[in-house]
Amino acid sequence: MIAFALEIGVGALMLLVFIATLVARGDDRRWVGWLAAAGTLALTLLALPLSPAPAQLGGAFVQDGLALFAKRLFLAATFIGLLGGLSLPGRPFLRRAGEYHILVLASLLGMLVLASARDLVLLFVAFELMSIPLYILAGFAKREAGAVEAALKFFLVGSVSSAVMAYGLSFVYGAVRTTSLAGVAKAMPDGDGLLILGLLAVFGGFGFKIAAFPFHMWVPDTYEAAPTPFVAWLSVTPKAAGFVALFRVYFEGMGTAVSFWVPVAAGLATLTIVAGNLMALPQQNAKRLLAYSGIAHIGYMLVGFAATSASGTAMVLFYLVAYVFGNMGAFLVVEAVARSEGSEHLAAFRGLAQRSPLLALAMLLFLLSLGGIPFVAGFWAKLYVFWAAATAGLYWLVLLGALLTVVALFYYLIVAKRMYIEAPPATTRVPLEPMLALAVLLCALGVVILGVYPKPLVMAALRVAAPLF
């Protein structure tokens, strides 16, 4: 029982917030909401002293410290998103906040399973957990522009994915006989065509879920029209948990076999890193510019994978921390901005710092993290991805990332500009509700924290990494 804690607690917490639903009075449920982040916060203290358990369902369930080090994360940032959207104003969430919360929390029971599979079986069904909840959060305000539209783009790439993967894990089963990831890692090295073409089909799904170029198509429609902290939390923790994914497909306990996904990890991750920079530098809707340097973020992180060592993949998981706090928290001033302007477009930042410099140095934190510059945690981040991949000999990756991260600080600073140079178009102060400024300063302070002192979380990521090889 102690290795399935989280996953009955996240199950147990959705039952509670249905039968809140179901006894609720009035049209204003959204104590319903205070319910469900109060939960999460409590699961979040409650996976803090977890320690690893012995695997379960024959092998296919393992609570590891990679596990337990996903699951942490994904609770954490789960509270911020839920603590960020406490406040969402509007009809839907009014009346029909019991839904939305027990959405996001079945898409987070599915991270949580889906980082403890170790079985085809098990990936595939913790995936579409998580998938489906997500389709129809990103249309949930359904009466917005654009809405309906994004999600169902969200919901036909996000099919395609899951049958590309499928069709890829039939040919892995064929080739190997077996579903658990211990066997497919004995056939690896001795591997035939088949599987090796099953495992390039699902690397192609996975690429739709982290949302790598070319296959990002959902991203800035759905980020554009979806709610601000749903997008908040769908940019981060359904790429982390792609990640967990990978890493123990692709590399636990494939020996020296790893080295054959080198070249496909450096390929995707040169395209993603390139355009998702380039696309992001026109762009005047601040929700959509996130979205592209999201994509470009992923580069990063596939950067971090084609090293294909436990430093790679430790610092890939540390850089997942560092976007957890440092993509999160722009989202949410752009959602505090966007309240007060009724607009999303860069020009809403114009003297954002004479009106509410909190906000704006909050934002400015934020964005020299995503940037890479010293000393937030976001610079750490990129560092240590660049100097697993040099260690593993990719200098053309790490020249490559280092140029179009300098590509990156133009987009960022444009904001920055914005917010410190132009006038404001109005001397009053942003107003800011009390949970979304909370939200915001938990992420400004994992920052800052992790900027100045980002060891202990460095060293808990490579021991977690290290037993993957």
Given for the second form:
Amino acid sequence: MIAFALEIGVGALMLLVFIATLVARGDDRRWVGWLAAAGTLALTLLALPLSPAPAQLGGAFVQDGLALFAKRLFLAATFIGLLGGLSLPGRPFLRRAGEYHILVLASLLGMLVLASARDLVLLFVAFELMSIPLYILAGFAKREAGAVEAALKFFLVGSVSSAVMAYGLSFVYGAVRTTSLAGVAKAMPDGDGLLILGLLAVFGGFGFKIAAFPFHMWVPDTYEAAPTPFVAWLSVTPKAAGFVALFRVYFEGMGTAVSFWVPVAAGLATLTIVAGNLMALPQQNAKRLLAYSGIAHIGYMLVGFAATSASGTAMVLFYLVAYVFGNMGAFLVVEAVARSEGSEHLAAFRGLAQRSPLLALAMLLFLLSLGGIPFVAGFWAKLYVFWAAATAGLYWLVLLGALLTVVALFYYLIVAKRMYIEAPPATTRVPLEPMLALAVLLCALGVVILGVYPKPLVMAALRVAAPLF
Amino acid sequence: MMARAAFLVIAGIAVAAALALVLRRNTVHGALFLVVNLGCVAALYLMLGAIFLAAAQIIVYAGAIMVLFVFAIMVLIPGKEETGPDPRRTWRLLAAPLGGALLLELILLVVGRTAAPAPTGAAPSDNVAAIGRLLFTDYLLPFELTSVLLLAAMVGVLLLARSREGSAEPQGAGPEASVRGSAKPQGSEPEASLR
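Structure of the form predicted together with the partner chain, given the form predicted on its own:
Now the complete complex, all chains and molecules, led by this one.
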């Protein structure tokens, strides 16, 4: 049972929130959100001392180091995301706080199981459990302009990707006659064409979920129209879950056959980095800018994936942690500014440093981390990923990635310029809800601590990635 | 020999119905062709001895889901069948060779394969019992997860499908619980008459 402790915990918390929603009265039901956030915090703390447990259900569910690493990350990121969303204004968030949190927790449960799934059926069900609540949440503020369109785009693209994935999984099953991933890994060195075709289709399905280049169309529109604290969470945790599942399906137990995925991942990484960074350049809306830059970051993580080695995997895990803090933080600052100025346009950031120096400093830290400047987390993340790719001999990919990092720095620094150099439209402080401030503070701490002292996390990532190969 | 002939006939009808579904512009006709296709696939499942799957296919897909489809079509697009020139013609033309290449690849792979290994698992005769046993042993976790998924989907549907709320609802009064909401009549007038 101890192996399922976190899943049972999240499931129970979800049911608790469900019941609380049933008995809640009145127009302001945000207290239900406090329950969800407190429960998530408790589960995050519970997850820290957990140690790996033996495989369950005939090897379909494993609680190994990788799973635990991922689960701690998902829980912590969800806690920060919930904190940021606690004080959301607007009628749907007051009255429908219960539904919002039920859906977030259901999606979180899917992610937790996904990190442990070693069976194709469990993998697919967990994937859908993660995705379907996200579609609903994207359309949560359905009276807002564009929300329905955003949710519908996300839903249609997501459903097609799930269908492609299921189709691919059917080929995989047809080729290996087992739903166990261990069996798939064992059959992989034979180079069965049907198996490879199936796994490529599955890769396409994953590509949609992590928003790699040709599958990224839903990202900017969905991010722009969906509620920002939700987007902060959406932009990081499902991506992290997608990468962990990628490691499980494509690396674990495959031995030397992993080299087959090098050209696939390297090609996808090239396209994603180039397209994400170039499309981010002309953006004037902060959320769209972060959406495209997020696509580029997925490309950098795919560089680490293309290394197809234990160190590459570990560095992607480190990158994911750095990205969680940096990207969530940036989105949460956008939320704070947008709530005060009523606009997500980059112009809303003018003179932020004079109005709210600490908020501007936090945003600067996040931007520097996303841009990859030394002594914030993102620098080490990029460096390590490039280093792992170079060790694997992918020099051209490293060169391309480093080149486009400069492009990325340009658009991040434009935001910084607006905050620090341009004159503010008003002199009042940007009001900041305490819980949103706490969420921003946690992200800033994460970015700084990982930037100054990344070693323990790197070591932990290397430890959990080693058994995959 | 007999089985082979039956397979070819059923599979031919299934493919033809699927093609008709894609090619017909009239959505209601398309939905009806889908029923034919789903029925043929159910027959193929029967030929494989997958009794449970065939029954589920008929009851769930050809029955329940198709009724929903037809209703949705009739409610959402009354009399507005897709006509006129295709605005995304060039993209579709681009899709044709790519899809064709994939199809060719699939055919080559399937033809090139040696005979498939004999299916493992339970004998077809106690199919349903075997599935039931598996669902509550090896596949218990995915089975339970789908129930969570259904719960989340239900909450989501109620959330998204609620009609306008707001001034119609009295402030904080009544045993109105949000997840139960959509079962109630919506809008101000029925609301007022209920109280």
